Every structure is written in structure tokens, then in C-alpha cells.
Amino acid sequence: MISSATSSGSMTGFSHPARLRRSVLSVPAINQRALEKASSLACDAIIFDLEDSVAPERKAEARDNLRRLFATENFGSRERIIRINGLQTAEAHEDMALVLSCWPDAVLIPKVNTPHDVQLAGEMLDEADAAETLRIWAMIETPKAILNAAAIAEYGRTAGARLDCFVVGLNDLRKDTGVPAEPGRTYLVPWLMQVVLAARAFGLDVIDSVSNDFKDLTAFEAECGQGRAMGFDGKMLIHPAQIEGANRQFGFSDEAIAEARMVISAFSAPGASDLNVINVNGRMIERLHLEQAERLMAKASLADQNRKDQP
């Protein structure tokens, strides 16, 4: 039975360490020129896709260039992640042995359903005596998915379940479900906002869809503004040409890195240590906003060592 009992600390708002999702590139493994090209390029994390990108009788193919680019590659502060095929194939208990060889930052489990696929997931880690730094991302694109998304997540609260991020995708829950893809997802939305608050609702990060045309970026940009208001961290890709982009429309701009500031520097005056609302020029700053300047700060410093990183 799945235990609904907590990890340490809060169930709601962040409950994990700040990190940089804004662009979340997806590298088919079986594609050894985007491999190598991969530890150059400036998104924040990277998906090394051993699942739909790579056809059934390459799969023995792509792992062994994981295995060569994980032992050769430095990709600096980047996260890596690496998608593992579903956990009914015939392949997954294959590429979770390269995952515990190559030791990525996270797994990233397709076609998650149930609290019961992270479960499993865990324990195929645990058994292997993982370490507890091996994370886990669960893909929501399945009807049952979004239906399930808040007791997926709050799963993934449980002390040892691991999972920190959830990525839509929408091309899957549209075949699944008929809806075309249209401009401006209008009926995909309160799909996409309910993961969205799942994943709040229990501290988890939230990463949107792809966007397939990569060569319009005006509408690509569009969609990560829309994506940005919606809550989303960032945005998964499928093409290099869409990192700027995704950096910037999930940026920090200069106006909220100097309200941050602001903030951050009323909290520590004198007499403010112990107070949760305070009162700066006629406005009123309560403690929630400290929290997210706090937050907000340490990922733009992320940033910053992002483009530090880089060649």
C-alpha cells in the first residue's frame, strides 16, 4: 500500500532546493551529433531520450552512447536527466541499469499514470541502493495522468519517493484525446493548470509541453510567455534554436531581481527579523514575499552561473 504520510517539511509551496529549469532540452540518444554537441549548448537541463525518439532496434545503440558520453562529457551545472522507456517494456529494467551506471541527475519515467508508477520507479532505484540524489520526473500525458496528477504528487511528498518534476506532454494527451492542436492550447489549459497546481499544491517543479514547430519562434516565445503565467518553471524542447527564447520569457528581468532586493532588504532591517508583514513606503510586504524573493534570487544566481558554464 502507498503511504499518504509526508516527508519532512511543508507539503505545500517549495519543499526542495531552488533549480534552474527555465529550458529543458530533449537529445534523442541515438543522434551522436546532438550528443556531442549537447555539453555546449545553454539550456538549463537536458533529456538524453532512450523512448519515443529512438526506434525499438536502435535501443541497445542509444544506451551505449549514453554510456560513452556520461563517462567523457563535463556538462558543467547543467541537470541531466535520462528518459527511460516505459516501465511495462521490455526495456526499461535495461535502461534503468545504464541510469544507475551513468548516474544522471534524474530519471524520467514516460507515461506516469499512478502514484504506483513513481512507487515503482523508487523501488527499482532503492534496490539498487541508488543514492538518494538520483531523482525522479514523472511525464503526465495520459488522460489518467491529469486525473491522477495531485495524487501522483502527493506521492511524491512521501519520505523516499523521490520525485521531483513533473513535464507535460501534450502530444500524447492529444492523441489520447482528440484535441487539435490549436493556437493559444485553449482547450488544453485547465488541463495544464490543474497539473500546474498539483505540483504546487505538494512543492514540486512543473515543466511545459514541447512546441513542435521549432522554426516559428514568435509563437513559440508566445506559448512560453503563456506558459509563464500559467505557473509553469520552463519549458521542455526538442530543437537548440528555442533555448534563448524559453531563458528569456522564463527569466528574471531587472525589475523583479530589484524587487527582490527590495524586499530581501526590509526583512533585514532592524526590528524586522521577527515580524511576518512589514510596511515599506505605503505598501504592505508580508513573509510569503520573502520566501519568493529568496527563491527568486538564488535561481537568478543559477543563472548567472549557467552563463558562466558556457564555452
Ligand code: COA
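Numbering follows the first chain given and starts at 1. Owing to the predicted nature of the structure, the values given are computational and were not obtained by experimental measurement. So that the term is clear: the rigid core is the largest set of C-alpha atoms that superpose within 1.5 Å between two forms. What changes on going to the form predicted together with the ligand:
- In a rigid-core overlay of the protein, A269 has its C-alpha displaced by at least 2 Å between these two forms.
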Contents of the next structure:
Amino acid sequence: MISSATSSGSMTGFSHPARLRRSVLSVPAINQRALEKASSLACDAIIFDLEDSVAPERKAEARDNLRRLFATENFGSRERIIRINGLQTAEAHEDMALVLSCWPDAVLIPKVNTPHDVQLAGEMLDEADAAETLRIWAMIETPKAILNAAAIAEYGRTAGARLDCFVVGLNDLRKDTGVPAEPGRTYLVPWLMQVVLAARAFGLDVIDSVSNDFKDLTAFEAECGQGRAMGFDGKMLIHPAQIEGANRQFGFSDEAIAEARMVISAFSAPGASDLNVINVNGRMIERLHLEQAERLMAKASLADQNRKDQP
Ligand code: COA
Ligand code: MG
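Could I have the structure of this protein in the form predicted together with the ligand, to go alongside the form predicted alone above?
Full assembly next; the chain just shown is listed first.
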């Protein structure tokens, strides 16, 4: 039964509280060397992947790797997400059992098509009495998911539904639609914007798709810049070499921080408490800019904290 009551936080706009998700690195759960490296990397979040990057005959071995890793490794302030196999696959139940024993920050459901998929994942967690702090992320990577993005986001924000974040997956989407990979992503942009809009309509975070070419960092940074301009919070990454560029492109420049401080100080000046619009050096600043500035400062402070957490 899909209820219409909203969960905590704002119904629209940005997620609350602000989370830092500039760089979301995927690590194949089968790759021991990469798993060992992950806790020392400067990414904001790590997706431990049991799905596309793990061959069918090695799924159990991959689960064992994660079980050991979560028992021993400390990931500091990085968010830890486990991507399970599709809910319709034979692996999904064992993957979910692993999630419940590892207790990551979130479980990422691939190939979500409809709100029902998010509901199903939520029911699996509810049946195990998992606390609501264990969240759900959804891959938006099928034609149906793009068409249903708003309905998925709306359901995901109903009370108890746990959905926090969309991650776009263009490799699968290109395969299913026949739209080829090309610089600028011209024919994919309308779909990407639809996903961003759906996420924002219901207060979800939204992460841009991976770039497969991890050697061409100039093209990668250009794509990060495009993602930022489209409104994404960050990018899913496949290689450590991509972390620095993503953190920079989705990060907060000195100028942006100075601007945010100026807006905050303008609204805290004497006499400004009952004003909604202020003239600052010939520019109109509205109270909505104050909200934006406060959110930017909150994220910049999390970025600072992450920098300090690095070994
Ligand atoms: N996470 C952590 N470490 C990684 C990594 C990742 N995703 N990808 C590579 N590394 C490490 C390697 O282990 C290697 O470590 P070392 O120098 O200590 O030996 C170092 O970074 C350099 O790696 P490199 O030799 O350039 O690449 P590779 O051939 O080892 O791996 C890929 C290339 C594409 C196979 C690998 O990056 C990868 O599997 N990425 C993730 C794929 C994925 O998750 N796909 C599913 C989502 S789309
Ligand atoms: Mg995929």
C-alpha cells in the first residue's frame, strides 16, 4: 500500500540534512586490491558493487569479501553503500542478508523500474526490523525508470520508504535505448534533466553516471562540469584517478564561499531580520539565496571535515 504521508525533511528541493556526495566511487567487491585501497581514498562515498562488475560464478566470493571488510575496516566519514543484484535475481536475497549483517549506510538497488521496486526493497529491510537509518538508493538506468522517475521519487519520500538518492546509470540506458556514447551527451541530456527534476521535486539527492574512459581526465572534468551545471550533486566514479576532479568540479570554490558568507552576513545585519529582499551593491538578494548560501556553507564544512579525515 502506497501512502501519501511524507517522511521527515522537506517535501521538495534538496535533501535534509545536506550530505556531501561529490565523488561516489564504485569498487568491485571481487577486487581485493581495490577494496583494500578504498578506505584511504578521498572520495565522499563508496559503492561496494556486487552487481555488474562481479561475474555470476563469483558472487558468493564477493559477499565474503565484503563481510570481512566491514568487520575490520574503518571508512571514517565516507558513506558506505552496497549495490546488490537486481531484486528479481536469485542473488538478491543473499545480498540483502549480507547488507543486514554489514550495516552500510545504504543499499543501492539496480535496474529499478517502478515505485514497486523501492517498496519491495523497503519491505525486505522492514521484515528484518532494520532501523530507518539504513537507507535505499536507486539506480535510474532503464527506459522505464526514466519514464517513472517522478513516481519513484514521490513514493520514495512517503513515510518509512527510506529512499535518499538516485544514481543515473548510462551504460545500461545506452544499451537499452540505442543512444550511443558521444561527447556532450546531447541526446541523453533531456533524460538526465528529467531525473534531476524528479529528484528535486521530492527532495532526493541525485548522482550523475560514470565516465568509462578513466585515462582522459580532461574529458572527465568537462563531463563533471556539465553534470554540476545540470544540477547533480556528484558523480559515480570507476577509478581513483577520477576522485580529485569530481571533488573539485562538484566542490565549492573560494569565490562561491565568499559569496555565501556575504549573503549570510547581509541577512544577519541589524534591521535585516524582517526583510525578504536586500540591495547589496546594486544586486537584489532574496531570502531564498540565504537558504542556498547556508546549504553551500554546510556542504563546504563537510568537505573540510573529509579533507581532515584523510590519512
Ligand atoms: N576502486 C579502488 N581502487 C581502484 C579502483 C576502484 N574502482 N580501480 C582501480 N583501482 C586501483 C587498482 O587496484 C590499482 O591499485 P595499485 O596501483 O595499488 O595496484 C590502481 O587503482 C590503478 O589501477 P589501474 O591499473 O589504472 O586500473 P585497473 O586495470 O586495476 O582497473 C578497472 C581498471 C576499470 C577494471 C577498475 O578501475 C574497476 O574495476 N573499476 C570499477 C568498475 C565498476 O565498479 N563497475 C561497475 C559500476 S559502473
Ligand atoms: Mg548497470
